[in-house]
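The data below hold one chain only, encoded as structure tokens and taken in the form predicted alone.
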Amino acid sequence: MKINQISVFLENRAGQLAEVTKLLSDNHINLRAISIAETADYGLLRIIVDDSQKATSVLLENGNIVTMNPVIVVAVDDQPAGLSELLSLLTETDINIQYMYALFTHQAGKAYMVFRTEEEQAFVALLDKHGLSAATADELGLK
């Protein structure tokens, strides 16, 4: 199951991240995950929120440059080697990870990791083959 991730281009200036998170907060949109990458000129904020359609609309209405992309969220055992075992499977099948980060959510001994890869179908097939599955929006409390 693919989950919607929102990417927001930020000016590389003090307060820009605070403005975006306040805008989301003021509109009762809850963050589930956040990742920031930056260059000298701009930052790229990647977020998963409880209502991606509403968040995208609010951000666009307030002049932000926004894109929405599908990502795959996988529950891994929240213990040493939980993530390492999954990454080893990806290495064995030559699936390249473009980026990854963690969700704030932890449930029943599981940590949730967000993955973006060009080989989405191969990634999902690999998960199925090894008894793993992509998390659903319902499981994560997302709309």
Second form
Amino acid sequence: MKINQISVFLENRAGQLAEVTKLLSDNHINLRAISIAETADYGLLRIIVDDSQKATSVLLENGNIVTMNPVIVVAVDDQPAGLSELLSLLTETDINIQYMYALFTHQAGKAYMVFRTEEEQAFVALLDKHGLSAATADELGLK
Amino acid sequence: MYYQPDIETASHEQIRAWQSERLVKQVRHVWDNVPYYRQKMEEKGLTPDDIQSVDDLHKLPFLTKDDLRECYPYGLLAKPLSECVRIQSTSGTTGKRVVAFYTQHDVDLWEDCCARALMATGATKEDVVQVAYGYGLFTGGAGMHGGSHKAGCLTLPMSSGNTDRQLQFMVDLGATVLCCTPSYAEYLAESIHERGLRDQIKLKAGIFGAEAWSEEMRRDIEKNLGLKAYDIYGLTEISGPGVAFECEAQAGMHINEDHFIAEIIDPDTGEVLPEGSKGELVFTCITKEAFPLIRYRTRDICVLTRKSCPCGRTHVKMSKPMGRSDDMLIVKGVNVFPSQIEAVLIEQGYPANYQIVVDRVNHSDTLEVMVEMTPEIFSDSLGKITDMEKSLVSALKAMLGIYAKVKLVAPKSITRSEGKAVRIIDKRKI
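And the form predicted in complex with the partner chain, for comparison with the form predicted alone?
Zooming out: every chain and molecule, the one shown earlier first.
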């Protein structure tokens, strides 16, 4: 059920992101989700890839600063209000979502959202309670 | 114009005679009253009898900022505290300050030096002197304030900052002489221009020091403020501003040699270099009582010249400092040592691999510390990283007394030349 997200420190200069994506492509690692948070001086790249162990070692070997954290991926209906309904469930709880972004999939009718929270168990329980479930690595084709 | 014409234009022979007589007396005074320096002399096998004239000066041991730190606060005091009337201070290495003591005699001679500097710009008792150096522990305000009194000028003790009030008094009270840092002079000039006050100011001279500045900056300030701009040199360890000052020739600063003997040495060997050589400036205080440093290494690199000066003064002239023989930076008038920054980084859990970038933006110095990101600091949460940054900024401010911007950079991105890190990049065009 646990899906690993890799975060990479990016200095704010031309070509930094391209270096990371090239490194991944050279090693036949497929990007499944990507998000960037940035300040004036640096960026924080967050990715989900098909082989997180391999991606982490490749990135580390090439001098990158990397951290791996578990995230929860949830499928919502790919239609108006799909995400909104899920988020409204969260507003009634104390679960704090640090950040979220979308994941690319090919499954018709579904959109996948990536959530980062310190309160994973509570979040999963909430999903269960409402007949939803967190996507598994298998389901997303991740190792 | 001179404040003390007999002294300022005395013959070279006369100056040397004063120096010899005063040095012999001073060495005896320090030997009798400063056990720390006495021990240093003994280690070199010296007694006061070995110093018969200024020709023997080179035999004496040096004092450095390390000695000052070791002796903090009273170790170099040569008079009982009951005889002292003043303390001034400057920021020092690793947060420890340099504390200098003055008897009334010491304050007097320091103020005399500042009065000489003021009168060299043509100031008389008809003038209104606006002192916009900081007042307080910093010597800038106190020194020029006292000098202005001695020269008989009407003194405006403004201290630094509060530009609105500076300009109001400058206009309303008709200030004719401005004393401040060159960067603040540039800032005032800009503010005067913005407010359209140029026609209402009466400044004719400015004495600008405590910071490095260029000839280009001088021309700018002179044009924008409509005055003649003079340089002044000093350091708290020796007394404060007025150790040396520029005359109307505006080509080098006359060192007040009746109070301070200047030498130029090779910073590596300590060997005294002949006149005209570029090297480290060393001062010996021959008239001060409470805090009389002998052969104090300033770490400032400059050149001395005895070529005759059109102003009539005979005292030796020093060039503007051309650099430092240590890694001290002066940023916004504050002494900054890379070792201070390094100590904060280590304490806050950052790697000691860093780079300091100093620049001057809109006439004001900026300090940026580039630090390489490490796995320990890194997190997938932007909030956590920015919290770490903020705490580093506060710790640097507490250590240095000035704001330093922190910039996190990629690992191994800080330039290393031949395996040795380049710690300081000074982009200021001075």
